[in-house]
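For reference, the chain that follows is the form predicted alone, supplied as C-alpha cells.
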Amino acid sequence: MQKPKGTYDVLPRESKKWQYLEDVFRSVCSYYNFKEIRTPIFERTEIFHRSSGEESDIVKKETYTFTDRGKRSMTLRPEGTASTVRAFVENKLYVDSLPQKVYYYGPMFRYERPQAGRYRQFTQFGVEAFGAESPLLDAEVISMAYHIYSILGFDQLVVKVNTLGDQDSRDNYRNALVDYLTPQKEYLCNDCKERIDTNPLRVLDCKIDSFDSPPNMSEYRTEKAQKFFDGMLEYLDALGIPYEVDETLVRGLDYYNHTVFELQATIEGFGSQNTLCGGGRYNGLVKEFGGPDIPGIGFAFGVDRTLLALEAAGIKLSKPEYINCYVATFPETRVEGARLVDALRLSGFITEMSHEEKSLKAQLKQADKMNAEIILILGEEEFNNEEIIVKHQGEQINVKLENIIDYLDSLNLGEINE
C-alpha cells in the first residue's frame, strides 16, 4: 500500500514547519485585514472552465474531473480563485461594504508530472481582493506577498510586474502578436501552434518555445491603461518595493488583465525561474460569473514550493521539538501523576509521562529525549509532604503541590524556544 503518485504525507516531524508558514499566513492577512473564506474541494466543473478559459492547460489537461451519481460533471479544485469568485457571488458578498479582502488556504489537484514543487495534490495560500479597481490596491496586494517571503527570511526578493491593459489593449496586442507568431508557426510546439489561433498571449509563457523580439506590449496600450499602470508602479515605489517590468509577463490563466505580477528570489540550486508566487487582476470575472461589474485582484502560492525553496535558501523554520514538563511518578504516585498531568496540560503547559510503568532512569531517559524543560518528580515520599521535586536547569527543589502551577508560570516555560 502506497501513496498515490503526485501525493506526499505531511509526517508529524515535519508538520511543524507547515504549522509556521500557516501561521505567518494568517498573522500578515490579519494586519492588511484580510479575513479567511472557505470552499468546496470539488465544483461543478464549468466553474474552471469558465474561469481558466477552455485553452488554459488546466482545462485541457490537468484537471480531476468525474462525473458523480446524479451524472453530473465535478472536477477537484486546480486553483482557489474561481471558487472564491463563485462563493463570493452566490452568497452575494457584494452587498457588503467593498473592498471584500479574503485569503484561502488548502489542497488543490492537478494532474501533472509529478517534479520537485510540483504535485498532483499540492497545498496552495491564496488571497482576493473584490470591489475596488485601484493603483494603490494592486500595490498593497503585492507588497503583502512581498513581505510574507520577507518575514519567512528570503533575501534578494524582486517582484516581475507587468500589465496586460484594459481590453482594448489586449486587442491591439493580440493581433500584433498574431503578426508576429505566424510566420515562425512551424517552429513553434504543438501547444503553440494551437495557441496563435485561440489565445496567443499563452505563447509567451510557454516553457519550451522562446522568442527574441516579440512585439513590445507598452507600445499598444491605451493612454488608460498606461496611466493605471504607471500609478500602481508609484504606490510600489512609495511602498519601497522592489521591481522590474517584464513585458513578457503575462501568467497562465485567461482571466487576468491590467496587473500581473510575480514575485522570485535568487536561490541557487532552486531551478531557472525562481518563482515563489504570481497573481493579477481579474476586472471582469465577477460579472462572468453572473455577478455585477466589480473589479478584482490576487495572488497564490505553493505551500510545499514555499518549504522547499525554503530549504533551497538554507531557512530553518522549525523550532526545536521539545516539551514544557515531564512528570515523572512511581507505582505508588501514578494515578496522582495522571491527575497532575491533566491539570498542567488545562492550564497550558505541553506536557508528558509514561504510559507503561517504568524505572525513574527510564523516565528521565524519556525525558531528555522529548528535550523536557522541566522534570516533575512525584515520589510518594513527596506526595504524602503534599509536595513534588522540580528539576530546571541542573537546579533541584521541592514546590508545594498547590502551588505548582503558579511557580510553573513564573518560570515563563517555552520563552527560550520562541
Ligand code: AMP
Second form
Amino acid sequence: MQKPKGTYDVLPRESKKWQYLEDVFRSVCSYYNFKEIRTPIFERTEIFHRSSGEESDIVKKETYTFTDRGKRSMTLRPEGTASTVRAFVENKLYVDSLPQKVYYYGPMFRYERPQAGRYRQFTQFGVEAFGAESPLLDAEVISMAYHIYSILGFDQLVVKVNTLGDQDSRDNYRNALVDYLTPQKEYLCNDCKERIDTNPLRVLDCKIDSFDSPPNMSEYRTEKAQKFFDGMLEYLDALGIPYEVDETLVRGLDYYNHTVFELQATIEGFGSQNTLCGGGRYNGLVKEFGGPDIPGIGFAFGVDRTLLALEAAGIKLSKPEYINCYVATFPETRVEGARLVDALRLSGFITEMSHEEKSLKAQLKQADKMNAEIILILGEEEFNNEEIIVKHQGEQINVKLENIIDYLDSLNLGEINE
Ligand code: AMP
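Condition change, the form predicted alone to the form predicted together with the ligand:
Following is the full complex, with the preceding chain placed first.
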C-alpha cells in the first residue's frame, strides 16, 4: 500500500514544524487584522473556470475533476482565491465595512508533474483583501508576506514586483506581444503556439521557451496604471521592503491586473521550484462572480516549499522532542501512577509512563529516550509515606505527593527547551 504519486505524509516527528509555521502565519495575520475563512475543499467546477480562465494551465491540465452521484461536475480546489471570492459574494461580506481582509490555510490539488517542491496535494496559506483600490493595500500585503519570512529568520529571498496595468495597458501590451511572437510561432513549444491566440502574456511565463527581447511592458502602460505602480513602490520604499522590478513577471492566472509579485528563494542549488509565494491584484473578479465591482488583492504561500527553503537555509523550526515528566512505577503502584499521570497532564505537564510492566531500569531507559526533563519514581515505600522520588538535573529528593504539582510548577519545566 503506497500513498498516491505527488502526495506526502507529515509524520509525527515533523508535524511540530508545520504547526509552528501555521502559528507564525496566524499570528502575523492577526497583527495585520486578517481573519480566517474556511471554504469547502471541493467546489462546482465552473468556479475555477470562471476565475483562473479557460486557457490557464490549471484549468486545462491540472484539475482533479469528478462527477458526483448527482451528476454534477465538481473539482478539488487547485487554489484558494476562487473559493474565497465565491464565499465573499455568496455571503455578501461586502456589506460589512471594507476592506475585508481574510486568510485561509489548507490543502490544494493540482495534477502536476511531481518533483522536489511540486506536489499534487500541497498546502497553501493565503490572504485576500477586498475593497480598497489603493496602492497602500498592495504594499501592505507584500510587506506582510515579506515579514512572515523575516520572522522565520529567512532572508535568502528576493521580492519581485511588476504591474500588468489596467485593462487598457493589458490590451495594448497584448497586441504588441502578439506582433512580436507571431513571426517566431513555429519555434515555440506546442503550448505557447496555442497561447499566442488564447493568452499571449502566459508565453512569458513558459518554462520551455525563452525570449531575447520581448516588448517592454512599461512602454504600453497607461499613465494611470503607471501612477498606481509608482505609488505602490513608494510605499514599499517607505516600509523598508527590498524589492526588484521585473518587467517579465506575469503570473499564471488570468485574473491578475495591476500589481503582481513573487517571493523567490535565492539559496544556491535550491532548484527550479523557488517561488515560495505569489500574488497580485484582481480587480474585476468579484464582479465576475456576480458581486459588486469591488477590487481585491491577495497572495498564496506554498507551505511545503517554504519548509524546504527553511531547511535548505539551515533554519531550525522545532525544538528537540521532549516530555516534561516521566512517571516510573512498580507493580504495586501502577494504578496510583496512572492517576498521577492523569493529574499531571491535566495540570499542563506533558507526561508519560510505561504502558507495560517493566523493570525500573527499562523505565529509566525509556524516560531517557523520551528526553524527559524530570523523572518521578513511585516506590511502594514512598507511596505508603505519601511521598514520591523526584529526579531532576542529576539530583534526587523526596516530595510529599500532595505538594507535587506546586513543586513541579516551581521548576519552570519546558524553559530549558525554549
Ligand atoms: P499559485 O497559486 O500558482 O500562484 O502558487 C502560489 C504558491 O503555491 C507557489 O509560489 C508555490 O509556493 C505554491 N505551489 C503552487 N503549486 C504547487 C505545487 N504543485 N506543489 C507545491 N507548491 C505549490
